[in-house]
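The chain below stands alone and is given as structure tokens, in the form predicted alone.
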Amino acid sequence: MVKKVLLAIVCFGTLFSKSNIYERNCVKCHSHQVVSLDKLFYRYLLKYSSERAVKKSLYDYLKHPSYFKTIMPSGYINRYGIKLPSKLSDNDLKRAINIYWDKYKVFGKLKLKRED
């Protein structure tokens, strides 16, 4: 009985927790970085332009970071180096990237001003 109650508490705590995979793993570390997550997002968007291409390049870089895959300038890489590969599972990494995309995407958020 006690085990069932503890399991229910853990499940509800996970479901209703304010933090998610993106906040726990990405925001936690990037809050101390020189370049913010929103700036990184816009660099990716500028270079890759589509949702599919941005998500794929992010996934590829985070799984296997390299100098040739980074979007950061060489001066930044020379000073701070290349990040370590993500320890997240494939599914968790994809979920974090989806949350990141939804948070910063501009598509559907821009409003056109009508001039009548």
Ligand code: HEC
Contents of the next structure:
Amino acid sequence: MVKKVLLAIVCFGTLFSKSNIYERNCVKCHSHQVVSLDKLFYRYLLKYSSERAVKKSLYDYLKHPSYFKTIMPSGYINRYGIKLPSKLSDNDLKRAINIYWDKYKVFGKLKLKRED
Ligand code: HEC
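Structure of the form predicted together with heme C (HEC) (previous: the form predicted alone):
All chains and molecules follow, beginning with the one already shown.
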């Protein structure tokens, strides 16, 4: 009995850890893309530096992707094109960006290895 309960807890744990809006939307699609989400994040961080500027520019881009705003190399865009605007609601998009930020931000956690 105890074993079954423990098993159930472990299963639910894995289920929930994968089911946030960032995993369901961003990661799901990006796992098929050539450039990984962590590389994209660091490009945004290099270009925009502060938390507020990174989050704002991500939000703007994901709402209205455009050739003029992309940080992707033109070779990539010429080949694969610009992504479609996000279908998420404003709130879900903000939540996904917050999770994305928390996952990859480097301030305050200077450990070099990520756990995933
Ligand atoms: C349906 C597929 C799909 C979904 C869903 C998706 N992306 Fe993307 N994303 C792409 C593709 C394709 C590109 C490359 C083309 C481009 O940059 O416009 C891209 C580009 C990006 C870039 C680089 C933007 C730039 O400046 O060009 C970032 C950052 C990014 N995605 C983050 C996210 C985040 C965060 C989410 C979740 C809120 C998300 N993506 C959801 C397919 C997707």
